[in-house]
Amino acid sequence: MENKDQLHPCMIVIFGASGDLTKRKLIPALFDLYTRKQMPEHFAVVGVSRTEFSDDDFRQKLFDFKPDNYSDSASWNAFAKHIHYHAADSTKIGDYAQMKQRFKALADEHQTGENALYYLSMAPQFFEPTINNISAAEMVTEGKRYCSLDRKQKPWQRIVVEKPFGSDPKSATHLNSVLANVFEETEIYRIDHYLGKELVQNLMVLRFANAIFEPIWNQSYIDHVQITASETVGVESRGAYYDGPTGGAMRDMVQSHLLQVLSVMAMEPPVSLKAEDIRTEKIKIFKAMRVPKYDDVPNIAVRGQYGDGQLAGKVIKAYRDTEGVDPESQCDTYAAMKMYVDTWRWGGVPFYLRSGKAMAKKITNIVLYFKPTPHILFRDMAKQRKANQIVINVQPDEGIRIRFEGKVPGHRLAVKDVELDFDYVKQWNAQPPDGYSTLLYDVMLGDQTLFKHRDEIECAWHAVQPVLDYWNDNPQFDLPNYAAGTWGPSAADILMAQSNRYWHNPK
């Protein structure tokens, strides 16, 4: 198995383990790695939360949530022996003495040594006290790494921080400082599960391993780029969280996920595939993102909020009617934004980002629209012709499609758009791994390629903050302004139509 010899024994500590993320994503991802033989030979998983559970109760709670995923009972039972639980409040330093004793006993039982992966799977207000308490309890032994007799087996402690990473530039910068006071930057993993998607990684292969794409991947040929992440579900039971200070489509999706996808799509070729070289090029893109002016916001950004609607026969009630949501809420369940990356490669090319809930279709994709040919031989058919496109489907239906013009068979000269289609599943006869599986494996390897650097976080917040400030200062009185099950507010279509462009809305 690739890189198996680089996997060191370790203890995985999940703070906030009674929450949904642990049972929905983290444990299934770790079990997937276990069945693929991509876990260290010696490991332990310890859930920490205030709720009282025994080890067996915690294991049963995890199993009951996804029994289909754990249908191989022998494998699950073997994996479950590595799972433990400790009831404690990570924000109280007084709880850490017993916590450390339990960790030491489990480390001896499972032979994990001093290597530890701390995963913050909790509400953001608990990040700072937990990080500070990890330090105060001396659970980070950085000094020993450099005094180790065996330089190849230096003990490590790494931390994984879930989003939201701050709620504005100031809070994000402060959280970065808190982390830096305890962990080295090389041991901090700011996770974004979108970067674990197979097709996002495949972007680098598409661009840099194929001579037919990279020469046209610039402002000379590309008219504009669209990046979409749409969901068919509403906020459901997360109304109180989503309507809070870290919620909304601009904060929750555009600032975090979509700008990350943009950076991979737009970056220059790195000098190598090492993490530091790839992140260097991504950071350059973040620093080149044009920060919009406050007065320009009405011309470059659109917000929306869904009302009542139907999708596939299912009734979706309006956002404001959801439990925990302010009946006069201004929260954006849809956000679209036009951005520019001021580099020689992308000068003048607009990037349109959009994300929304309760939309017509669940999809995440990147669409490159190419400029028309300089001399239109087929001007009589110009109205019927569509722009050449490269469509990169991140999820679902992972694949890459190229749309271009072809002649319809027959005596008459007729032009019609056709597609070349690379379907990931059909081509490789394999399902892409879950993003969390990929990312957790990389953390255990110590590979930061697919994780955010602090500069990326802070630049991303600066890029969207003027929009958030404008929206906060100027309430919108037509909310809700799109029906659930549609492609968003009409203002988003107007934003595109102003430049004679249109959204790529797959059927």
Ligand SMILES: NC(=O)c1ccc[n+]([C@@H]2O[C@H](COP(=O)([O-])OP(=O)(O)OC[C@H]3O[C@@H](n4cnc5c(N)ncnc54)[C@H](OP(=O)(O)O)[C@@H]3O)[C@@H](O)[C@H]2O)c1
Second form
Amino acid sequence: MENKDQLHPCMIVIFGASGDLTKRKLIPALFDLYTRKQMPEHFAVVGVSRTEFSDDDFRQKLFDFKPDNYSDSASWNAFAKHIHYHAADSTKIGDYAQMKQRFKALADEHQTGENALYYLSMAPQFFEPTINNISAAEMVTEGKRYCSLDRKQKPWQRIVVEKPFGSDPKSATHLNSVLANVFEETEIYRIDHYLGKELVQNLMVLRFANAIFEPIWNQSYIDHVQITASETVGVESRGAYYDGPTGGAMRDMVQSHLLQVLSVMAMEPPVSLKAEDIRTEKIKIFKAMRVPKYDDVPNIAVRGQYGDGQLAGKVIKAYRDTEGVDPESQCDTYAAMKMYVDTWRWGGVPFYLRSGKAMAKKITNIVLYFKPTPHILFRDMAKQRKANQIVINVQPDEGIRIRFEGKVPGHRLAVKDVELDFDYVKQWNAQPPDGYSTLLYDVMLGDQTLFKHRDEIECAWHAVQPVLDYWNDNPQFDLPNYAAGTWGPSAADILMAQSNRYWHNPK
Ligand SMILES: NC(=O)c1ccc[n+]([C@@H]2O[C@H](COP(=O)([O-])OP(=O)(O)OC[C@H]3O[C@@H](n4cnc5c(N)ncnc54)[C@H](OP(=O)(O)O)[C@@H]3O)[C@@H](O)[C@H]2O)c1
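Could the form predicted together with this ligand be shown next, to go alongside the form predicted alone?
Then the entire complex follows, led off by the chain already shown.
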């Protein structure tokens, strides 16, 4: 992280502040930065949503949600003085005159000047009217900086946009245009909390700070790559949202988070660590993602939905029996997809992506499977031999494991797979910070490295849209097709078995 002195005074305006994300992630992340002394000297946080709260009631509501996190009461009380609340409907332009007045008074009180970070923490249908109203109310002046000789001295306004960013290529492109009408691309932060995770950034260090991995990180040595994000919980209380137009594992997880992880894993070394240089390399990977042919979808993608099941003695009821879910829902609570990145480095290497709810284990990882040695000396033992693997655990148990063959002690020549293990927590004796604090810190610094460029979003939608279209046109009659608490539908195992491969399912 860079020097705190580079943080400018600013006001953080959270639209949708009475919601779940604010209390669960945003405020704890800002408090975490505050206690690490990584907030600007002058800052204010202003929550905006329609429900009426006084400043004190709002602070209490935030505190009550995570009292353990705020057990350092002196720090919390000092931090809470920076938090305010203003009741307004961000989709109504008539509410903005008072809102601006309040912001001005708070800016004076906290000496934050005109720098503002607008965070859209609300349902996606409110993004467009809110962005347009921010513009109509003249709450963005940053574009004027570009007429200035010394831009750095001018105030900035930045916007953070939560997921889901569109529900298909058309809606994502439209939202990008709405944003571009109001903000410069350099001030737009499309958030993906996966990119804030320590191990995703560590992946860049692993690849580009070491000489031993990069020479083998290509189609000459790698047989295939698996990227998994599995959860043990079902949809719980989010049935109505998940069963809607932006829900489902392919839209909610594969299109967004998993393709982002893939791009960091697969990109070429950037010329520098500057945001634009890293994003240039990531965009090349997005542009090289092979868009599947509609007719080929049954051969490369698998949709699943969980039925009744159990995990660790706990009963999980079927997705279709969840409140808010259509009893005949076709929604994919599991999605797997085989895809290719058509570049010199990755030609012919399949990337298998999968994500599911109510699965056997909670894990996000990347597994690189290596090709066999060119000449097999230990032919007698060939059956037992396993492919070399690099396993990168993004969460939980952050770490990197390398699996290779070793000799079993003794007079006989026996070979068995062994592991070299780097465990993040043991090594550094520290828990990785929450992704949101890393990302909020970067927005305040003006560092876009860990945020998505508009091209990445649009290419990602194009890469999955034929699958979504095919699934929409062809209802599947065997749903639910996996029991909660398992590793997903058998069709996903068949997808792998067709190429003599198998999923990496950790115990
Ligand atoms: N929750 C999570 O863990 C999570 C994770 C990743 C991404 N996200 C994304 O983050 C965003 C927020 O999620 P959330 O779970 O916090 O949603 P939420 O619980 O539905 O909260 C959004 C808030 O927006 C407010 N709101 C609605 N219409 C408004 C309007 N016209 N003007 C001002 N405020 C309005 C509502 O409060 P009032 O009724 O008081 O106005 C509501 O409390 C969504 O885009 C979501 O997809 C959430």
